[in-house]
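In the block that follows, a single chain appears as structure tokens, in the form predicted alone.
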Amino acid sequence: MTDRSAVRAALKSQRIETPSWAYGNSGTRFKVFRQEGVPRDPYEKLDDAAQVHAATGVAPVVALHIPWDRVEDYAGLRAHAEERGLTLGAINSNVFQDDDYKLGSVTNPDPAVRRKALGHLLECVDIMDATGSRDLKLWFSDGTNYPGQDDIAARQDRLAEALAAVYQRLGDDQRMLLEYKLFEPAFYATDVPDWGTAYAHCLKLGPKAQVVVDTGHHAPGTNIEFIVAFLLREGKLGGFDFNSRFYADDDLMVGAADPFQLFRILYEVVKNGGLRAETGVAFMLDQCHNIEAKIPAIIRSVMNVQEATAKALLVDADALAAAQLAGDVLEANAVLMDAYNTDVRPLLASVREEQGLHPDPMAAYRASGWQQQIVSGRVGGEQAGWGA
């Protein structure tokens, strides 16, 4: 039987990191759709993030993106966050928007462009120092569109050289999280296309380099929970970028496309100790809310992660182990399905009430009046970071 008190304790201690860019205007590569009341600067993004945390009780960390969240005074931004009960999480670098990066950033054949890209990454570490952030999150759009366009192996050498320089700059309590993406915008060969490539680079760098699993960055049919279990076993799972995709892209709300997959992933997290603070796994959202209201969508996303986590915690580990040892395939599967099919909403409502929160975070946000306040009080909100 599952210890319900332990389940409740785990749910209360869960921490989910929300992305600053999810609060701003965003859209597709064709058009940015503007909404009323969106933030005009990083400070207002933190104000909105504080509303998500107030409603859910489990979202006290906010990831920043540089240069989209660049400010003059990062210590002041940190103080602004702390005044609202927040901390600043991963610093996300951007080496994919400048014209210079058309042929790549750290893997570009031009040494001057590589130096520029490395300078930005090192600037992000400086920002980590000022904000108290633990994680530098790296994603590279680097790659090639055509066979013969560049030397594939040489690009890996350039990537390794840049990563090593950044790794050496990290402080004792800092780490780098290397993300991967199967394709897009590099359609022939992406320089960090999969978890194996990311893992190989991180393994060579050392313990302060770990892999980020973005749940939308895989080929159809990929067993993401296998990747999660493997990386946890090796001590190389640094965090998640939670989102969903239906076809070839991502950034939709986590759990929207395949909630069963999200449950399977979080079961492996629970089983392999990924919820324990000492493992350091960061549970981050990486989403853009283009047609839905920003703050309610982020609250719903946090709730989706909570619900999948609660179901994963309810798996009867003893019964599952017994069935597995007995070779009882159907019973083992049934144990998992029993947990997945459990309606955990009453459990989570009760846990929130024990924390002094409204049992329904969506209702709590509606009742707060914050949406009406920002719609009437903010004019000219900024986009998340790209133009269209």
The other form holds:
Number of protein chains: 4
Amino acid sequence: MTDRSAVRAALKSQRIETPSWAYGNSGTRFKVFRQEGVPRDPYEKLDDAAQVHAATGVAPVVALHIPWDRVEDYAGLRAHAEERGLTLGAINSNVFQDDDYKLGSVTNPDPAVRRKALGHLLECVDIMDATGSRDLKLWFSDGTNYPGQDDIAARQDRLAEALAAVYQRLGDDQRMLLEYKLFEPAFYATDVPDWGTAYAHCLKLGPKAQVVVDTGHHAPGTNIEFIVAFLLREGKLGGFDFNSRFYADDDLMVGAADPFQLFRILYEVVKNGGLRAETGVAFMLDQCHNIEAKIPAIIRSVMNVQEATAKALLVDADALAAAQLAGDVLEANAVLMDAYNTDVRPLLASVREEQGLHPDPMAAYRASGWQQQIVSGRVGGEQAGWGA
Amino acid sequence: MTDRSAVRAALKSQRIETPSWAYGNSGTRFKVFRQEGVPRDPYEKLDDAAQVHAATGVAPVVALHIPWDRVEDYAGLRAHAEERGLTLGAINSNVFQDDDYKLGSVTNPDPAVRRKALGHLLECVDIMDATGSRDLKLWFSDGTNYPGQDDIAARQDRLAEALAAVYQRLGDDQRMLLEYKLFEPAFYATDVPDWGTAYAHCLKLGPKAQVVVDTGHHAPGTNIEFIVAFLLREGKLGGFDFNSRFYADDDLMVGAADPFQLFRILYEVVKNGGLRAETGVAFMLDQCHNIEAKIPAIIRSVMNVQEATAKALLVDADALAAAQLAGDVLEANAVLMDAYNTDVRPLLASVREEQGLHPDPMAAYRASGWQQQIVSGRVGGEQAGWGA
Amino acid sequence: MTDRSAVRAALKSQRIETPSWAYGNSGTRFKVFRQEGVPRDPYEKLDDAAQVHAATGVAPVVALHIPWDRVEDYAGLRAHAEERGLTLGAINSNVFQDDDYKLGSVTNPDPAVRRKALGHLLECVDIMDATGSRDLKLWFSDGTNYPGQDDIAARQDRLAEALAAVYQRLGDDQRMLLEYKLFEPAFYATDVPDWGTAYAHCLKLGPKAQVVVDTGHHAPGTNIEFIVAFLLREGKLGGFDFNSRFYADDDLMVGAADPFQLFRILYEVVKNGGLRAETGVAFMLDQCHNIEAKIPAIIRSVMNVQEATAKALLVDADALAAAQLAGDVLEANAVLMDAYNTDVRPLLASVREEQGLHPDPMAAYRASGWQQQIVSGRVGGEQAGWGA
Amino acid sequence: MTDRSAVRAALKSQRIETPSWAYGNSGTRFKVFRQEGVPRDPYEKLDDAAQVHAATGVAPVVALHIPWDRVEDYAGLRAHAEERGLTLGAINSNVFQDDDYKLGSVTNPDPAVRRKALGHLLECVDIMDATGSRDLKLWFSDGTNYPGQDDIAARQDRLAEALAAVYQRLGDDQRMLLEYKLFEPAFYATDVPDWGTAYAHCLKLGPKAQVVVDTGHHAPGTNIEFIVAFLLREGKLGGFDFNSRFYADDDLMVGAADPFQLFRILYEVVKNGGLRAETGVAFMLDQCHNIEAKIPAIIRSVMNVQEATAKALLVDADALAAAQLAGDVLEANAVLMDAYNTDVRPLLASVREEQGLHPDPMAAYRASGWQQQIVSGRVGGEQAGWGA
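Requested next: the structure of the form predicted together with a further copy of the same chain (the form predicted alone having been shown above).
Complete assembly follows, chain above in first position.
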């Protein structure tokens, strides 16, 4: 039997971090479709994020992306957030959108480009000092498109050197989260293609370096929950970039493509202590709402993570362990599926009401009038997007 | 034994169509890196294509993309091409870069959008009349990102209706080539995801409708040469969009990722009569040279197709058939591999010299001075790209 | 709003066909683990199938596999079934387990082998006449392991010839269901690798030839529900071989790997009329219970199909259509997900009770004592398996 | 410029290890096709291996598989090998073919089964002492088929415990090579699914534990040469299990499915010092010749590795490095491709002649009369196979 009050407490304490860039425009290489009411600067992104938190109660942290969210006064941005009940989360570095990075950033064969990229990463730690952010999130698009284009091992040496320099700069309460990705935009060899590569680098760097799992960054067939369990066992899971995919890095709403996989991932999180605050696992979203309304899509995504978490918490741990030890394959699977097949929406509605929230975050947002307000109010200026 | 003079004749008669857009800038959703000397209009694209043909002798046809290559005077564009020894090839329609197409073009739930998309397709046939193009190439990005977003079967009905209207408009010497693609930009269900869907529609439309195989548009593990053999057997292979990929629709240079696969594809083409002009198979490139120099990359791609074709032509058909009939697995494989393992570069160099060409097209281009000329000459204006 | 009484009626009328071979031993190329109580002949398989039907009420049809289920007296086997409230379903041909078929059966380069294979297929129709089976299920393992091993197009010719001969032999009320599979046991080119190939052959054969979709036979990333919708639209969906997979043709219990996919598939079935008896879609299981108890695994599988069907039936069609036509991506997705997220187990329990069944088929089976009975009773003899 | 005499010397010194089990029968779960002349015991397997070495001159090492190659007198087996110019290579443990291992071996929830499995692994080290083998190759089929079936992290604990016990037992000149595999026979979660898992365990164990890369054990799209380069950089590449695949773990002849990939892998081996004897990389084959003649298939496989190695050695390292540092994508790729496109068969023929070998190993084998001898001589007895 699961302890329902513990389940409710866990659901109330979970924190889901939303990414500033998901409030802006995004698209594919074929087209970025513009939407009405999209924020024009980081302050407006925070205003939208505050709505997500108001509706859900569990999304008080907002990740920034530099330079997309570059401002003159980070203390002022932090104050803007705090006035809205938000804190600033991970600082996401960007070393892929300058013409200098055509052949790589920290792994570029040209040392001048590497220095420039490293400079940006260190600047991001400066920003963390100003924003109070704990996490530096490092995603490198570095890689090659053609066999022979560059030396795979030499690029690892360059990567290790840059990571060590950044690690050295981190404060006592700061972490670096190293992201991996199989491909895109590099189409032959990516320099951090898989969790093994990220793990090996983090292990050498030390305890402040951890791996971040983006759920869309794996080869077909990869068992993501295995990686989650393994990294938690090693104390090396820094957090998630949640999204979902049917094919490649589709960046759809988390839980939209394979809700059962999301449940299995969160079951391993729960099972291996990843929900406990001291483990430090960051539950971040990283999505592109190319064709759907952005704020409601983010609210839905937060709800999807909550529902998967609730189901994971409902797994009858004793019954499961007993069936596993007995080698009863069908019963062990049935115990897990019983939790998955439970409709947890009433439970979550009730938890929200206990917190003084509307039981249905989507309805709460609709009722807020915010969408109409931004559509009519945000006229003129340039909408935020990946290139902005 | 293969007939070497027949091989040489076949190599001389092969025609490879280059795409106007490959001369312009391209990139990923993360970044488009600009290159120096890139054309600023369709006329300059043709000027570059003429250099590819000058260096290789087998690339006299250039495909256009509407609206990227929209001009006021298509007869003038045609004259510009013909003055350079070129002809205008397939007209590629574009119903994916207008805000109206966010939820689809010919399969959009909104009939007004469908009408607009159909109007564009019919306009493309008008342009074919003016350019003398034989082929209308139809790629639809149409699809959905989320389960439930739209009705899969209803979208097929709408697709069939649009295709029928276009088919009706085709002239006697015109064809429509229907392209399929597994995913991107649609991330849940694409309306023409595979060859089976394209084939089924073409079959109903009639003999002027054929399937085009883009070598980067398949699920992992798909045996592309099987599809080629099958479509040729059915008389339904209209042509290729050649490129190569390690992961998804990477659009790398053809032959760069899996030269053995390219050889196998061209072997099926040769074996099943696809090199014969009357079969009408169009050998088109469709690539993105995101980080490499564009004109040399296109020359290299043409050479890669030629080398794979030469190897395919060198397969000892009698020895192969004998081993196959005898059930000698290793010998049959060995006959095929013997051709593949042959270094055909000397043969192709000799064929080129017979045609009065430089034996090495890459060296010929370097010697031409064209690259320096366009870098210094094409200053100002806006470089052509996917959005231009 | 969905009509609950129609939902209940539909759930009561659904028929799920279980495969005789799933009651016997199976395994991987590495090992077949034996289980206690496994049937030793086709009669005992039917005895087990009767238990599945007793527990679920919706599984009265049992598919046979020839020669695994070859008996002297098919009329007697039929009587044995009917005495237990069962009917005999699809006859599954086997042209892959004779040394003669090493290089193929109906596509073998050797005409004598082709004749032998065809003879077996015709024998299967004879058996259908005796068993009263409607469907001949054709799965060909035919293909090649190495490029060049055989002529891809010639094998299609041979396949077409054999299929035509079998089609000719079918009675008025008999169908042939052509199965496709990407790979295994052929590892280079399979002769019927995808739905397009199966569809093209069935189209030429005529209305008695239809495609069967095995849910484990696709390339990674394939959208199976698209295929289902497409084939239903074309009147060419003959049925399903249900199972589930994380990787290749894993043959796990249906719904175990991706229950959301199963729901999407059944939604397309419901939406496109596939539940109506006159459409003739056969809902068959085709699974391997390598490590789990077989009869309970089959009961669970039947329940999984029922649960997915129930959810599909609960989709609010009007609300969905309205959201789709309005282009409201999030709302349309939400309507679909609302049905998926519903816990339908109480509904199904109630439907079963209305039918006089135990509300929980797993509990019913446990209570029956059958498992203990077969474990103690089926001693001696040779357990049935794939090679038996 | 490459140094041709160094190339020749490297080719002469390469050693390729053939697996005893490839001389016996193998197949898929659907059928094992028997071939004439197949060995009936380990001694006859060695006799066949001696033919492969006689024909190629580079295959003097033979890997054993326990219990398939279990004999009473390992010293006698070793003498049998040495009389034929062979040495005994890696001992491959087998903890997957006993009914006790249905739910796992060293990761089984039942401690008695774990002890049994560990006992077998330790027995394998005993055998190594007797055979003079350097390497213990560990492949675990352990894993689960269904979510929930067992505790992923607990299985890692059990795995680590068993590995530590085996490591402890190793002699000073012995190594353990840990193999990873994505899936099959486990279809949900495999306990050592990827190189990262194997690497993490080996790192903790110490310098005598290294990773073995089976080229057929990866998810689709995995860049294997990246893994090779990474492991060599870390000093953790123990060796290869060579084979090739189009789909899953197809176990086709190495180089048959993607010869360009094999070249890229061997290029990284050469570039990163893996050909040097002191690096200790074992070049082993691990293949299934299900439908092709076994000894010739192994000879062909050895030749394929040699040809890929020769091409890798021919890469102009200086020109490549210069192009890489200059950021000349096309030229760097061209340097690599120039080596790949070279027909190295004449070079290898010449190297063989220098060694007193027939220039064509396939012809040498045909001329030897061995095949006829074993077909006529090996009559009666039971052919060796995976289950033997």
